[in-house]
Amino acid sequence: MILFMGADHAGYSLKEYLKSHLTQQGYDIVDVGVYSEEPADYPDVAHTLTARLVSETRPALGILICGTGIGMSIAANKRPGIRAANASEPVSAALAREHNNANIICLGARVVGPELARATVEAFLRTGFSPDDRHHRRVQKLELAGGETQSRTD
């Protein structure tokens, strides 16, 4: 499994603690910035890293850091076959992994200390995704334009 980790500015050292403790977990980095504490503007970062995931031919799944997560988790959902989730603990994570088959988890590093952040990226990490019919159902109809969906209620 390939990991693609990046941050702007202000999850620069977040990204740091994490890459050194997943590089130790076996885990294969590809660090797509930034590089310092520079600022450093999130979409470009988002974009950078998605575009990286998604030419990916070996399974691959990414974590994107920023002041609170959610401007990532924004600039990252804006590309075709991404379904970035912000989650601040483990049981988010792993849901968004279980049910939505989210490929990239966003973190705020103003929001979550490192070891709350290393639990929720871990189980994040060690959880795949539901062979359950309904969530493979609702995650194809996340891939759909302009809402062609039917409402179903299991």
Given for the second form:
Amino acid sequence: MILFMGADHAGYSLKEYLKSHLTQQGYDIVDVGVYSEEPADYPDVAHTLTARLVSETRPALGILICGTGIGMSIAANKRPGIRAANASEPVSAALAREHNNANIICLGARVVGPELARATVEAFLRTGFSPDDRHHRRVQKLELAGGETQSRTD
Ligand code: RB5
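In place of the form predicted alone, the structure of the form predicted together with ligand RB5 is requested.
After this comes the whole thing, all chains and molecules, with the earlier chain placed first.
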């Protein structure tokens, strides 16, 4: 599993903390920056990481960190094929994988402490996409513009 990681200045320190733990756990990390706390624009980092992620042929997921996780998630979700979920605790992180097949988790370094962030990321990484048809159908509909979807509620 390749893990792409990126952060702006607000998320830099948390990125470094998580990178250290995830490297020890054997993940193959690709760090797209930033590499210091010099001010950086989160869309630049998100666009760099998502470009790498969608062109990666090996199994891969992404972790994006800014102050809140919000800017990173908005920017990341602009790219087709990206399903970025902003999560602050392990239940949402696991369900983002299980129900939404999220391929990026976004974290807010000004929202979660390092231990909660670590538990949240670990829940994301250890959970797979559900085999249930209904979740696959719903995730396929995420690729459509709103007016193209049909209503179905089972
Ligand atoms: C940077 O100050 C901050 O705006 C950014 O990290 C992020 O929280 C935006 O969503």
